[in-house]
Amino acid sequence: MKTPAEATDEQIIDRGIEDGAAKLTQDKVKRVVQKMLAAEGGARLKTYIETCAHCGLCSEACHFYISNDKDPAYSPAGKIKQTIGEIVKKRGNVSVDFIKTACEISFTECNLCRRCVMYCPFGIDAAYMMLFMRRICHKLGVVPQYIQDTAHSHSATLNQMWVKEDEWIDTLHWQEEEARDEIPGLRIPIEKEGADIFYSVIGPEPKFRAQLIYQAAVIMHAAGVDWTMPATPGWDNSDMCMYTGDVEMMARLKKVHFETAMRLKTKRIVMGECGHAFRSVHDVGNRYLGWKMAPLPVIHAIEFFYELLRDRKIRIKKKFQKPVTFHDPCNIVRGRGLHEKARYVIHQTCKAFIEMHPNREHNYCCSAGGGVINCGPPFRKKRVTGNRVKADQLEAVKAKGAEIVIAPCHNCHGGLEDIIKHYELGMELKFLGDIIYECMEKE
């Protein structure tokens, strides 16, 4: 394992932050912030800020803090103090340069993973406060360029990858045709009314990982599942607007997603292997729309695979032979508690499983979630060196024989891929669907 790159004082120039800040004055900052605090900064924000005792118990929970040689500036409490805490203290009377710094901290030095919440004696939700800071940045027009471009794609196309409607349908036909070469009777049912399952994916699947749609179709076919995918916008369940602070657009995305499933009269939504998308559909978007729960049941792929294996709807022909380890994604483990169901799937499909430590809800974040990886190349080195502790975890299980890292989340794949490459760990990444497809009886 090579020595991690040393942190540098080199300034990162991001056009979204710089160009947005150039349009601001201190007076405008004050007016926008005060309006935000009055309209949305209620008792929850005030209580969290006033309750924090700066005890430091959250610090050891944060991979940024540990990986940056325990610099207090990277602790959750330290990041809050440098951003939203200062804004509340000064009632918005802060400089434009302050907003630029607060934007970079809130977008690129916190993954919103909520690991720190478990160790705070008062249960203070640092992720909520970082999101509030991002919301202020969104209102001021100061957002990292790459993630803002993704939000623009959501707004224009209702998916995060600028995929046109005909391109989406062509991809489904293409993957069906590919799969029929292997299984002649296979279909990807499009716009089928009354199906048991509405299967939704994130934008990068048709754009970069179309093989995952192929694999999902094979699994559905082998299991005899009654399913469908839509031909219209609403197929993409991802949501970077949730992470830019554009909650209005987030609500629009979730409304379209749910309404598409309801238009097709499906009984429930099964989501592909993505963590942030599950968080947006299951936990955030529906609540912002004013619904206590989603209008129809929503489950993650882990839960779906668990059901198929438990009920013997798919059978494993031969277990996966290479030793594997498992990365617990924050949004579906800490956020949903699917850790044991994931391990059930692994034990049913893999010959040798080696646990990372810590694991389950105590596992370290991949350093890509929370929209951090979507802030793009300018912040890549900062992100990867800010998660040296994850590299240490991976190196430890590699020393025990693990060759494959299973991560049932797209962003986790992106973050772990960068970490594995940067620290020269030589491990391979797979989704649970990859493993099942490789090991199952397909006919």
Given for the second form:
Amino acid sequence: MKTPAEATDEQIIDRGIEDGAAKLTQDKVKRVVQKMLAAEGGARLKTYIETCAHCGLCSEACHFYISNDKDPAYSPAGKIKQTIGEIVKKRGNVSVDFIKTACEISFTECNLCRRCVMYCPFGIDAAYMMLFMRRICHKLGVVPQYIQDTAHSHSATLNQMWVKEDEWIDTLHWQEEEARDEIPGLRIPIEKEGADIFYSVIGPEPKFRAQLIYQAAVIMHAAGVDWTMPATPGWDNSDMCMYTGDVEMMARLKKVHFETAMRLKTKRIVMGECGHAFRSVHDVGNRYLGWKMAPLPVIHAIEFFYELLRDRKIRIKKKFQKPVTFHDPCNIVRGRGLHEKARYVIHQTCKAFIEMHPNREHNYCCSAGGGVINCGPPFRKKRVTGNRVKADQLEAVKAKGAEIVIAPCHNCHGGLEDIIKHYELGMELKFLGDIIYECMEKE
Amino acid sequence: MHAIYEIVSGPMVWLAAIIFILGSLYRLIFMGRLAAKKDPMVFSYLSVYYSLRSIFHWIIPFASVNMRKHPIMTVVAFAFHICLFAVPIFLCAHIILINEAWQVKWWYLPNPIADVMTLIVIGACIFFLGRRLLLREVRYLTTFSDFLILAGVAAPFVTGFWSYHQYPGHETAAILHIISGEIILVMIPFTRLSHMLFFPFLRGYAGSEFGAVRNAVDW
Ligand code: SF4
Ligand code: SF4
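Swap state to the form predicted in complex with the partner chain from the form predicted on its own:
Starting with the chain above, the whole complex follows.
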């Protein structure tokens, strides 16, 4: 069977993995792994490994498996076998090279999309297993360089993109100024205590896609929403530490996010169109902080748009004319069941909607999620060829006439953009916010 | 021969049954306690409604997408599991033995039907063996122990069939039948066959997370 490097017929060198591994010895690996297994290897890990019937029925759930000509090394159970399964079996007595391979598999060949949970008769969660493997890698200091840099940014600045505090405030002012050219009365209320809504975004928005903050402000303004954004760290809801296995840092990030919303005495958090951030706030980060559910209501942009349209808070001037299709992001569909609400928003705003198949909970991941795209250029080719099935899916819906792909998730945008380019699909990507902004009555 | 028969059909049955019951209890309690200690959130999120919703979807043939994707496997797997439990529990000969020992009896399967069901189990084992050898994604996962387990499951049915039909050597077959039945009972808690014990919990947990936290279905 293949080793990960063969997947793209060329050796992938990642400095984070290489340099981290260079500092290890087999003995150290063993010590760290055994400590980890003793401390955190609980009933889930044990039962998953001992119950797996080796039946292979999960294989076809995984886009990596399908796209790599059904190479079993890419099946969910196949990846478990090559990583954490072997580690548990050998009680950590594995070589440094093994850790390098396991690191590459768990970080770059699984999007933690949890599609396979719906295909395994036992509901064995390969994503949990891959995350466990990543956590071991984190403890060993063997993590792909790009995503580790992001995690460093998180710990130094509490945002994903090394955005400084004044840059953040400047960006908000700048977007407010721009938007006031279009709509004179518009404000981006900063630090407004007691506002109904605390609006949080991911680090890349101020850094690369400030336009999205502008659009959100226009939507909020038109809907007459009482909202605010903080001037302090805590504005960024994203969380790559959740994906590097740095759960301590992940918890810290979520704590700051929640506490900032509570410091401003806001009633609920509305998050921008991002999937992984939603997962971290709704599903993962809160748990590590000891909250069963988030300490104040948290909703994703889809749900917010749904409410605005349902309650006629915003009106559509003219529906979006080009035929659209919808990519269901894993973290808010399998992760929150927002698929029908998203379709409601689309039906309210677009003239022609064409479903891609499979869809809803069964949609294929974009292959960017789970931190895979954040592992950066060394793994790009592998990520894109590892999701040929997504290209086929898009091509089929394009043949039915779809020109625009709506994906309400930043990671999905990154992943789909690469796929559309690589497979020359010539489709355009949009957020729901883009569509609403374009079609709404603004005053 | 008779002395061996006495031992395997007497004290060893008791031993196997006790190991099976205590072993299963031990495994379940141990896992439950481990979960409470290391993964306490498993219990916080467990929801009876969503657990049952998921379990039902996975014990009804073709109720999940993946079952519909693999129709032959679905039919074989369901037929196999049903027969695997029904034959030993509702076999006339077993009930007679139990009745002799304890004067209790219950409904039993007509012999010809039990015979066909036995063949279904054996046929399914051959099918599973074929999958393990021929399907790339299954072969990749297969370990030596998987073959042993498969052989262990098939053995009591092959030997039972043999002795029931009084083929040559049926007396030996009868002894082997009892021994292999005892072995498989003992194996359940301590091998991958423990999926029998853990299925409801794993499925229930997955169903609870998907249903209660994520507002989605898991089939
Ligand atoms: S990428 Fe998704 S389907 Fe594939 S193994 Fe990971 S979680 Fe499962
Ligand atoms: S479907 Fe489930 S039990 Fe079967 S090989 Fe995959 S993880 Fe294991």
